[in-house]
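For reference, the chain that follows is the form predicted on its own, supplied as structure tokens.
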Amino acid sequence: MAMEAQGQGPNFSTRGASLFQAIRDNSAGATPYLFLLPCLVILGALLGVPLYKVVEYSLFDNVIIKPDPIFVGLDNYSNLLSDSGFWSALLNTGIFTIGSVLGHLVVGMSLAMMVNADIHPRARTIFRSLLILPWIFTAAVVALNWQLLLNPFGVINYWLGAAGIINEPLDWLGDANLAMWSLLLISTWRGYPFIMVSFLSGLQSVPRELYEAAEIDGANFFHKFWHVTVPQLKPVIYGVVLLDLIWTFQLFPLVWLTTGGGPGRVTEVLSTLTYRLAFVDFQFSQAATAAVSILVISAAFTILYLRNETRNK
């Protein structure tokens, strides 16, 4: 019996060591996630709790104002969808988003190709530094400066009047026919640097042999752009446009600080409508419902963006 026990001792030790090694190997794969766990818990709490509360508020009758809000289910969503102000804001959001993204795309691509040209390295650095400046300023600074520029007695009206283009000063941000165009101009100026930098990095990865081959075939600038540059930058264009759509669709500070959704709410977008419902009209449940609508549409764009990034890997 003693010999049998002695013979089983090493066997038990070997099994124990093997089991410990297996546990250690399995835990080694989970080690990175354990280090990330505190950060994930904090981010989950900071993002998940407010998101849950917004969805919860949208299902009750005016929370915060009433001490005992009544559960109304989807009535707030029904009221929102029957509100002409919501559809007007949604239309303005679509116009503002599509117009801004197209402006960012055209200006950003044009400037990226310009600074990617074969010029003196020092001049190229200076141009890149100057053209990226709008990205550095905060929305408050951008809004204040453009309000001064577009003021009826501002510099832009002075220049246009001196050039004989206009006969009297225009209220660019106060005229219902000009406010959205002025807002699109400001948004394009503020947002093009991101597109420019993204396209510039993509242009630098395009092989120059493709342009040389196109030149041998007699291609001009536009042929090279359409048949060489655009196909090579197609993944970049798709990803950047989707990302810009997500950002611009829920843009609030620039719109609120320049026009406040006016005049007459002709520049009212979903983000400013949500703010107005909550902190001007104190209809917090309707504001939460509008916020959920923004979340749903933004989530759709986000899913498209993530699918594009996964496909390109």
Second form
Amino acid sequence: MAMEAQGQGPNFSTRGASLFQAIRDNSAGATPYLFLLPCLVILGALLGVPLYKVVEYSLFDNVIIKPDPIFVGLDNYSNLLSDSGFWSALLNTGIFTIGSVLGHLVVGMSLAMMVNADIHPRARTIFRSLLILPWIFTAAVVALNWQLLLNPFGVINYWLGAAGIINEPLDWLGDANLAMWSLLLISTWRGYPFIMVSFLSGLQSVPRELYEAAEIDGANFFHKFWHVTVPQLKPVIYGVVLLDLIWTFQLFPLVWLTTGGGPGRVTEVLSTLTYRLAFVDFQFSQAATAAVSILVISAAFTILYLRNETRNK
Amino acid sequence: MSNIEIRDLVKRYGTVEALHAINIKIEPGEFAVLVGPSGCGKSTTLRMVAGLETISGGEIVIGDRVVNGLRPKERGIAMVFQNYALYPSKTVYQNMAFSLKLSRVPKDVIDQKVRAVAEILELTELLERKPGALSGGQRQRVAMGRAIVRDPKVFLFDEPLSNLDAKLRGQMRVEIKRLHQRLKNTIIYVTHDQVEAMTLADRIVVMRDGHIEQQGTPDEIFHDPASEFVAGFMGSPAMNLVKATAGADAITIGDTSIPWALPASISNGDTLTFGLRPEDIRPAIDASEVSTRLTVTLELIEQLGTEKLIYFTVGGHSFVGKAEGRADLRVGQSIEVAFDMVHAYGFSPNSGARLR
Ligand SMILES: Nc1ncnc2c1ncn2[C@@H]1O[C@H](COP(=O)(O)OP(=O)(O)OP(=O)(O)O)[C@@H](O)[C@H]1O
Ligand SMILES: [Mg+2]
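Form predicted in complex with its partner chain structure, per the form predicted on its own context:
Let's see the whole complex now, leading with the same chain.
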């Protein structure tokens, strides 16, 4: 309104002033959005367009490969749902995701409690820094490292052999019975620091008096953990687990660079299936359909997470 | 009901000694209050009795057992914390039942005990609430309920009322006193509030810098203080304490001489710290015949309702006295005040020890 009123004098400087005036008048209303606008535009372009494209691809046949793809409606989806490969990948994804998150939780929480113990402050800082390391490496480095470690001629086989636990070297990543376990080991190692760090800050906010009161009430270590620590960390646990679920569910590089979904399809997850459909089999439409399925499930977790976040506010 | 004996108790944090060989003996059923300024070691002592803090030296006996090596739950104690330390995720009922549940007491027995205690503390209506939905005073009662339910031999309180407002503090003080008369447990109660100490205690232990300054009944502590520190700490407003010189059957404060039958250990010419409580300085019209009268100019008057605090200067030192709440006094007025020298004290100016 301020703009309209003053806009009659088409002098550049007054127009500029009136624009600022408008922004200032609206300080509680539009201004924050104005500042957000560039960000929203860029995000929209980078996220919205590909998202739209993927959904569009999944409704056509032979996109990219053929110049004139045909609209097939939901055919790709019914193909996907009748493909046993998809269902086994979905199952593997479930196993991998839940196994990883459980691994992160158990290892992360145990280490958080150990590092939070009453030890020398310097030792504590050193332990904390060391234990966060797995988080810092890129997936490629982690994958390469573990491939070397788990190699039939690698260090782990050598140690296990030397300790007399195994008689002959095992192909940890290549054996159909071991590959998923090995993958879970790697994923746990890689992912626990996030949980550890989140819990550490949570643990430090638990009043010491609560533990002391519990001790006087006759609580042992497990009682204290169950009746004091867990309830106090509950909001943190819920949020962190959901985030971890979202991330792990769509995790690609770690799986692709270690087992590549193999041997056979034993460790094939939805993300590697999608990649294989697209860049190995060149079935881009089918790949887009698989990608949409990941999107839908991730979105469900995300909504749960956001709802939890707003409830905690 | 148990006696408690603390023998030569020492606490060291690294190289720093926080408690220097303290000795306390508490009879069965006695209400003992540890009082002293911040950092004097009250909480440390209490927490060592509770078993929450390791013992660097000496012995703690509860009943007839040395408890040094026992864990908190084996000592037969219950503790009420300053910030209540209620389990936030548990209801009032679950908070009170927790210790019994951990010791595998049958459910119906737990229920009976919790409800009985809730009845005493008027918590019955609140049993299903979480601590977050309670007022400070209600939380305080739940914390006490949690302690009582366990039927401990000894109650330990660490500044339980310091988070409450003045009025509620007064009410809870009475409630705790009633509870003690009813349950007759041995209690150790930590506070820095001398009013709480005076009103609650059978025995007061005054602490300072990790040692015990004096212990005794409230009467002894108040009327027969062993040191300048105890005299100054107990009582509100604090005792008037000023530098003085002893004369022949008199002391001199600045240029003013006041007749006083000197205690035996003070002789003519000694310097000392002279002490007289505000209660023993009154406008002359309210006072008895034997007192010493001085004419002073009122510099400040504080109206407390039941009484007025009057401030004036004698021999260059500021004094506080007490007048009737209805007394008609004005600042600048010149009045006669009576010093009740029978209740005056002398303290060593160096050690602060009482000169008798
Ligand atoms: N963990 C600790 N490490 C080092 N010194 C400590 C520790 N805990 C207490 N102290 C020291 O011991 C002394 C006694 O502390 P304590 O907590 O017993 O005081 P308090 O009398 O309870 O005081 P307040 O009225 O402030 O609670 C203090 O000087 C304190 O600094
Ligand atoms: Mg304290």
